[in-house]
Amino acid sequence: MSDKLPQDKKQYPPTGEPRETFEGHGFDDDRLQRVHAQLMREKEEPSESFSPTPLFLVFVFMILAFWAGVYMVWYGGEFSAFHYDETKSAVVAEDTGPREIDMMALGRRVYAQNCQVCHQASGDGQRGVYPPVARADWVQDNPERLIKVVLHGLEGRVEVNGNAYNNAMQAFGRLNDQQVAAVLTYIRTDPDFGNDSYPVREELVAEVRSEYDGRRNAWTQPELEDIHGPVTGEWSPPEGEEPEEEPDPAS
């Protein structure tokens, strides 16, 4: 008789002798922890949120925040988010002594970074909303009551060369003397605009900026009017005040 048991006998034993296979051996209950403990030293615990930040990690970002925040104070040049100065520069250089500011160039620059969109390139403005500062007599007239519009703004009705205008103009204090001075110089003497008037003096754009340093209200014609009387396109600086007219490079 063969020792050997039919293929069934040897998958379901009649004694109960574990079968030949590796889950006859496998399950026991040493056997089992052993594992268990293995994989346990093995596998960490699982977890519901993510694993802290190290802390030597967070120190360098505070320290790269530190020294980024830095590096903008001093090599920043004064940027200011709202326009563009061409005065500053971003390298810090040897003082030299007073810069000689082209005027009209950054007149140019601040006209079309402010006042461009309203009054158009051409200065011609926009029929019935926006008033033309090109061949307009408000333009030519006392620079006084100019700087006053620039600095604290416009609203109401306005008229301009005889046309009726009524919206509102914002105020544009942000900008420092020596750009207001640069912007009107530029409308009321460039020959692209037309206009046949005097350039504004820095000094004066100061003077009028700290008498009405309180103010926060837009101006009205009216208001205007009785300070520098009607608009009329004609003004002069008083006498003795004239500026000195360049020389000719030509003569």
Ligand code: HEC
Contents of the next structure:
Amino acid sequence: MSDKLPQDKKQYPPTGEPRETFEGHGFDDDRLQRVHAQLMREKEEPSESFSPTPLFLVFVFMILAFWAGVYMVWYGGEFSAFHYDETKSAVVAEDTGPREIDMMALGRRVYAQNCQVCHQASGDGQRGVYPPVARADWVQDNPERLIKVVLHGLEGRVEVNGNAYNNAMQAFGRLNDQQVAAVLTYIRTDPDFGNDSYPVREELVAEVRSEYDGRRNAWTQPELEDIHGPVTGEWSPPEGEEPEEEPDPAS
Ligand code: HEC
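Provide the structure of the form predicted together with heme C, given the form predicted alone shown above.
Whole complex next, starting from this chain.
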């Protein structure tokens, strides 16, 4: 229709002409359409009203609620606290018995917390003050002597690797048997300390502890030599008491 109109009438109302009405005019088809077009351009006024929730949404909601109920019955575990334990995996773990303690790791920790201040992280001690535990003849000698030193302390003149010391080491009786065994095993076998000896058993610590139960004073070198002989830096376990396997230096 619009392309039939002359160019200047394409825009309605055409420039310069008054707005058309039906008044005083006959119904001619072209004009009727133009008036209609004029009306149709106007949008309906928005008005406040109410419309009910669409029925299909009500159904969707009911289906969801039903599904939620079914889901809870299936997976809710009867809402019992026993059905939830975040520390457990769904697979029942095999019972492997008591966990084996890593003596070297324990020993390293006991050493760092109790012995390092004097004997140093390197184990070299301090010249003339604290004897070395690294590459030390005492450490590679009889373990019972070492257990006594740790449990009750050591004082007076001692000779370690041919160097004399005259100081005092406090008692570490508060460490338990396992900790004493671990720290001695650590200094005797860890490659960082350059000692190549045997591990110390927890039971041996328990034996020495009960044998000298109630002892308050620290040991002296002559006293220990009376029991265990002079320190040589060589020691092997008695017949039948060798450990089954060499300690694994990597662990
Ligand atoms: C307060 C400092 C100090 C601490 C802490 C200490 N020691 Fe000692 N330790 C000494 C002294 C000093 C001697 C020598 C004692 C003497 O001169 O009579 C010694 C001697 C020793 C000896 C025998 C000599 C040698 O060097 O081989 C061993 C083994 C030993 N200590 C192990 C330990 C262990 C294991 C610990 C930790 C549980 C420990 N010490 C904690 C100061 C200390």
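Keep in mind the model is a prediction, meaning the values are calculated, not measured. Residue numbers count along the first chain shown, from 1. For clarity, a rigid core is taken as the largest C-alpha set superposing within 1.5 Å between two forms.
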property: Rigid core fit then Gly69 CA moved by 2 Å or more between these two forms; result: yes
property: Rigid-core frame, C-alpha of Arg216, shift of 2 angstroms or more between these two forms; result: no
